[in-house]
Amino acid sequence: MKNFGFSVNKSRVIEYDQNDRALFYYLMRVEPSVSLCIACGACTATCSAGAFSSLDFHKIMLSIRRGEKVYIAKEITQCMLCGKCQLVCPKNVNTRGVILQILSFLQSSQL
């Protein structure tokens, strides 16, 4: 077979059934406002820590729904808990509460 310099890309499918969504269910129980998030990105746009680091609350919310705890554990520690994201949230998601609950969950699960 002739080599044209192309190859088959690795599959980029997210297997939701294989991810552990315990953090998502925990947040739904202890901080129900997380279900109001419409992923508008206002929190990320105003984030003071995000201006100087890779912190992206929008991606964290997406990772929570996907069950990607390793990424969340790496990024969440960069938050300064200033609360600007909560002030601009159009759905009044208690973002500081969400972050504190994530930290509590991660400490209890020792990730």
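Note that the coordinates shown come from a computational prediction; the quantities given were computed from them, not determined experimentally. Numbering follows the first chain given and starts at 1. C-alpha atoms forming the largest set that superposes within 1.5 Å between two forms make up the rigid core. First, how it differs from the form predicted in complex with the partner chain.
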Given for the second form:
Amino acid sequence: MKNFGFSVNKSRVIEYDQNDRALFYYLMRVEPSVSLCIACGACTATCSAGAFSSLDFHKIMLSIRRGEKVYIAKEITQCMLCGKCQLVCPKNVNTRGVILQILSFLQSSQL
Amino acid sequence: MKFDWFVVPFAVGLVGLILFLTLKYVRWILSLPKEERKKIRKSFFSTKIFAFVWEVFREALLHVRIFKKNIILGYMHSSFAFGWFLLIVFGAIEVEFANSRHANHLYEPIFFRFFHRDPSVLEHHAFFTFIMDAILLYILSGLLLALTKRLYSRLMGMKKTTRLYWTDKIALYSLWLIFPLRLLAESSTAGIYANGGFMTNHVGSFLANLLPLEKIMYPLWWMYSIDLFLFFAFLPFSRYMHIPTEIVLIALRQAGIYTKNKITGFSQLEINACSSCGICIDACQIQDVLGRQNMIPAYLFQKIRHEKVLKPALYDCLICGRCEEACPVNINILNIKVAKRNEKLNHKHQQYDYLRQVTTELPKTQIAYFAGCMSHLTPSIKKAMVSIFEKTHTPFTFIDEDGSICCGRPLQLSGKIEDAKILMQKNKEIIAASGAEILVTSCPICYKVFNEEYQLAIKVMHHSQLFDLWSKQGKLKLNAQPIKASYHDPCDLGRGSHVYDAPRHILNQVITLQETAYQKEHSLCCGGSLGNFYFQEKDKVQVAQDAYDKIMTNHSEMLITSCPLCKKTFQKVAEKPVIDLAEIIDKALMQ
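For comparison with the form predicted on its own, provide the form predicted in complex with the partner chain.
Shown next: the complete complex, the earlier chain at its head.
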């Protein structure tokens, strides 16, 4: 078959029924400021790692709510914990605290 | 042979304690890396041994550092340590004089008055009874102060005294009872046989009028011995473990060993050398402003000793170094906390493949300027720096003009030390590519890590040091400004890197500097610390407000700091302008 260089897009359906939202509930308990995020993207705009990589903190926050753990586990390890996102966050989310808690959760859930 | 069955509890307690401690210390020392053990062996046969003896005398016995904090507190601690030491030394000498043989039983000096009831046959009896009574009085006066401290700690310059663990309480009460029981036991014997000194004879004759001394003398000696046993038995599981441990710690520290990134046997020694004296409680701003206490070393180490470390206690810390500065044992608290975080955050490595994209082609000049993440978020500081370089016609390379990667210290503070090394390696390559001789940074966080961890071949300077150097070289021509301002020492620049004078030298040429009680090593953290992963915004604002109010005097028209992060944090709560040192220098600089 001729290869035209195109493929079928991956489905962007969010499977709330199948996704595991345990991380979100865990964060709500240990780092409640996570609920303040409005995914405005200010963090992403200033991110030192984001300038060179696919790290996108507001997308991670969205994924936390959606329960997309595999994406989070892949992306989160690019963070340098420099704290710029925290300083620009208009809702004062403790972003560095969130990241550490995610890492801690992922470590304990062996992902 | 001088023996009675009541010596058994004391002897069993002491021998057991010595065996237990020896095993513990040997295990900790053997767990150290080979080269560190070699250092210990070497230091044994060097002149360091004199420094060791001197430090033990000053700190483990006299507690000079506590005297410097508060005289009454110092007296209280020294009365127990030095007083007990004197009691042992003079007790041993007294036995030497009393017995013709030299190998005396371990317990004989302790129960001397019971076994030697006839004063007429004892050599230098009057002298020894006087000395021993005087020493006992010295300890009892300290005991009185210790009791007062539990009720009213402000007398000794402390707002709060330490909350104790149950094993601490048993050890504490048995320690407190040792000396009154000794007084009562010796006095009851003296009341019957008149073999005591100025205090015990008088107390003895007083007791003789009230009580049947013949009946209570023997049980009192038993109680004294049992109490000693109790203290020895609980010592290893209580804060009193600091008594023997501090001596071993001083020896190892003299040998050049310290806690770096990992919890080692030496760190265990440091943790056990904490006396939970509570001096760090008042130093902690989180405790002072927010009332939380888990993170205070006196409590954190207590928890570590009992193997109960809660994560918030480790991560809710500003790593500002105020506790370390206050610690009379000089324990390297910050490194222990970070190493403990490292233990907790034992994750797989971060993925930093993207670092390959970071370009390293830079123009070659003598000075490389690294603004750092925080300066990029406070652009007025980097603009001021660029302006100063231009006004002074200094060629420089702005190595992170278009943004760069983090210096690694925030990652290190989280405990992810191995991951921080990956960033450091990349930054090293960038700095080397600049070909500069001096690396200048505006951020104390970057300065500390570049200066201490990177081991760069070039000189690292914070901008305050560069200005000071230029001023000494006559390169900076500054206009004095009619401003009265307070200066805030950032934690990583002040306590962290001991840069106190450079910013003051330069500021004194430009403005009128207001003295405050919270300067240099007593400086307050702004609350914006990258070391705390637990702080919520309201916590940060409260700490910043408290620090701002304390630092600003009535006459201050502005607050000057040398840290972009402090500037940003203070700006949220300040009524008056908050500016960076670079900005005021840029303003005052004559073209």
